[in-house]
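Form predicted alone, single chain, as C-alpha cells, below.
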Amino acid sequence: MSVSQYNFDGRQLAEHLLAATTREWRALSSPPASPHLAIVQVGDHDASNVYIRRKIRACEKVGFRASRHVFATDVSQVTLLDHVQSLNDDPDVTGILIQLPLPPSLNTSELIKQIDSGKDVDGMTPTRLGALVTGSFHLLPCTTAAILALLSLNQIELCGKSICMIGASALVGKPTALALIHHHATVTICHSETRDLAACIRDADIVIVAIGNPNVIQAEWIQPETIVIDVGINRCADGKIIGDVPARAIVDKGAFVTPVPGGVGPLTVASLVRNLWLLYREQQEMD
C-alpha cells in the first residue's frame, strides 16, 4: 500500500464539503435571509482570531453570515449569560458558537448550557450530546464531524473495526467515541490513566489521537496500514505547528497518517459551516 492510497488533505476535503453546501443553498428558489453565525470571543488571543478568521471567511465563502461578539478578559459570568441569552432570542441569529477555551474565572460548561440547543452549532450543549448519546442526533459536534467526514469520504469502513480513541475530552473524544459505536465500530477510549496505551495502539485499525501532546504517542506502536487521525494542535518553539503523533516515522512504517497543519482542522471548520446550514434548515421546517 501507498501512503497516495487516501487523500487526507482537509483543504481539498473541505472544499468539497463548503461546495456541497453552497449548492445546497442557492439551489433555494426564494430563501429569506441567509443563515448567521454568531460567534463568542472573550479576551484578544493570536489563537483565537486566527480560528475566527477562518470560520468567519468559510461562511462568507458559502454565503453565510458570519457576526463577532468580542468581550473583555475580565467579562463577568452573567454579562455572558445574559449576552447568550440575547442571541437565543434574536430571531435573526441562526447558529451560537462560544470561541473555546474561556478564561479559568468563567464556567464553560454553564455557558455553553444557556446556549439554545436550536442554536447549538457546535452540538455541545447537554440536549445535542443527549441526542447523541441516545442516536437520535442530527447534526454533530464539529470536530466529530469532520473526523467521520474524512473517514467516510475516503471509503473507510467502520464497522466491526477495532478503534483507539486517545482523549476523553467533552469536546472531542467523548462525542467522537459515541459517533464511532453508532457505526458499529468497537471503541476503546484511552486518557491519562490507562495502563498499557501502547497495547491498546497496537491492537487498533484506527487510532484518533486529540491531547494536546505531542510527547507520548511513539512511533514503534504504531502497527503499518493503521489509519492515524491527528486532531492534535501544538506550536514548537520555532514556531512550526505539529500535531500529537511522530508522523514522519509513523508513515515510514506503512502507516496512514492526516497531516497536520492541513488534515482535520480545515474539514472543522467546514464541518462548523455545514451545520449552520443544518439548524438553518431545522428552523426553517425545511426537509
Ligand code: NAD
Second form
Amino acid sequence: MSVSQYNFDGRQLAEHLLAATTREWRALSSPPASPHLAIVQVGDHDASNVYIRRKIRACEKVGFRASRHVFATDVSQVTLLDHVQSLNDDPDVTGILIQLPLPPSLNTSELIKQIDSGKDVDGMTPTRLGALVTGSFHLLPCTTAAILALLSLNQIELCGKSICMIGASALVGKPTALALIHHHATVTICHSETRDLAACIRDADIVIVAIGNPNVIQAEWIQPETIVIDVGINRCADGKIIGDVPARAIVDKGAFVTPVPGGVGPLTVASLVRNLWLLYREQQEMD
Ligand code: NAD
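Condition change, the form predicted alone to the form predicted in complex with nicotinamide-adenine-dinucleotide (NAD):
Below: every chain and molecule of the assembly, starting with the one above.
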C-alpha cells in the first residue's frame, strides 16, 4: 500500500482528543466530583464486554469515573426503565449509556427515550437527534462525532463536497448525514434498497460506509483520490476483525481509506469521553 497523505491512525487521533479533554478538565480550578459515566449492560456478550472495558479505560485515563450496571438477559423492560430513571435522578451521574445491542425481547427505543436528554452521552434520545435536525445541537452521537473528528483533524474540507453515506441507521448513517449537511456538504444516503450503489459512489469525493457487511462494496466502484471512511466492524470465522470495504484494493486504486481495526473505532470511544465532558459542562452551567 502507498503512504497516505492523511493520518487515519484512529488510536493516535483518539489520544489527541483524550489529551485535549484531560487538559480542559485539569484546568478547572477546585472542581467538584469528576464526570461519571453510567453504562447499562444486559447480558454477558463478549463483544459488549470488550467495548465496555475500552470505554471504562478511556474514562479513567482522563480522570473521569465509570460504573457498570449489569443485568441478566431475562431482565424485564420495567426493571430497566426504573433503573434508567434512578440514574436520571442521581445527581452524581453525569452521563448514561445503554450498551447496544439489547436482547430482542427488550424495547430499545423506549429505553433510550427514558434517558434524560441532559444525561444522554450517546446523543441518541429523540431530543438530541431532533436538535441535530434543527442545527441546535451541542453534542453529536459518538460515531458521528468520531467521523467528523477524523475529517477535521485531517483538515479535510467538507463545504461543497459530494459525500456518499452508505448505511441509514439511526445510530450511524442518519445522524452522520445530518451533521455533514450542517458543514455544507451534499450528502447522498444509500441503504439496502438503493438501486445503483456503484453510480452513487462513483461521483463522491468522500464515501462513508456503515453497513456491517464486508461483501458489498467493490474496489472498482471507487475513484482515485476518493476518501473512504470505513465504519464497519465484521468478525471473520478466524476471529479477525475487518471493515466493510476491501481496503488494500482501494488503496491500490489511489484512493484513501481508514483502517479497521484502529480507525473510526478508537475515535468513537474518545468521542464518548468528550461527550461526557460536554454534558458535565452543560450541567455545571445549569447549576
Ligand atoms: P444497522 O444494521 O443498524 O444498519 C445498517 C445499514 O446498512 C442499514 O441502513 C441498511 O439498509 C444498510 N445496508 C445493509 N446492507 C446494505 C447493502 N447491501 N447495500 C447498501 N446498504 C446496506 O447497522 P449500524 O448500527 O449502522 O452499524 C453498521 C456497521 O458499523 C456495523 O458493522 C457496526 O458494527 C459498525 N459500527 C461501528 C462503530 C465504530 O465505532 N466503528 C460504531 C457503530 C457501528
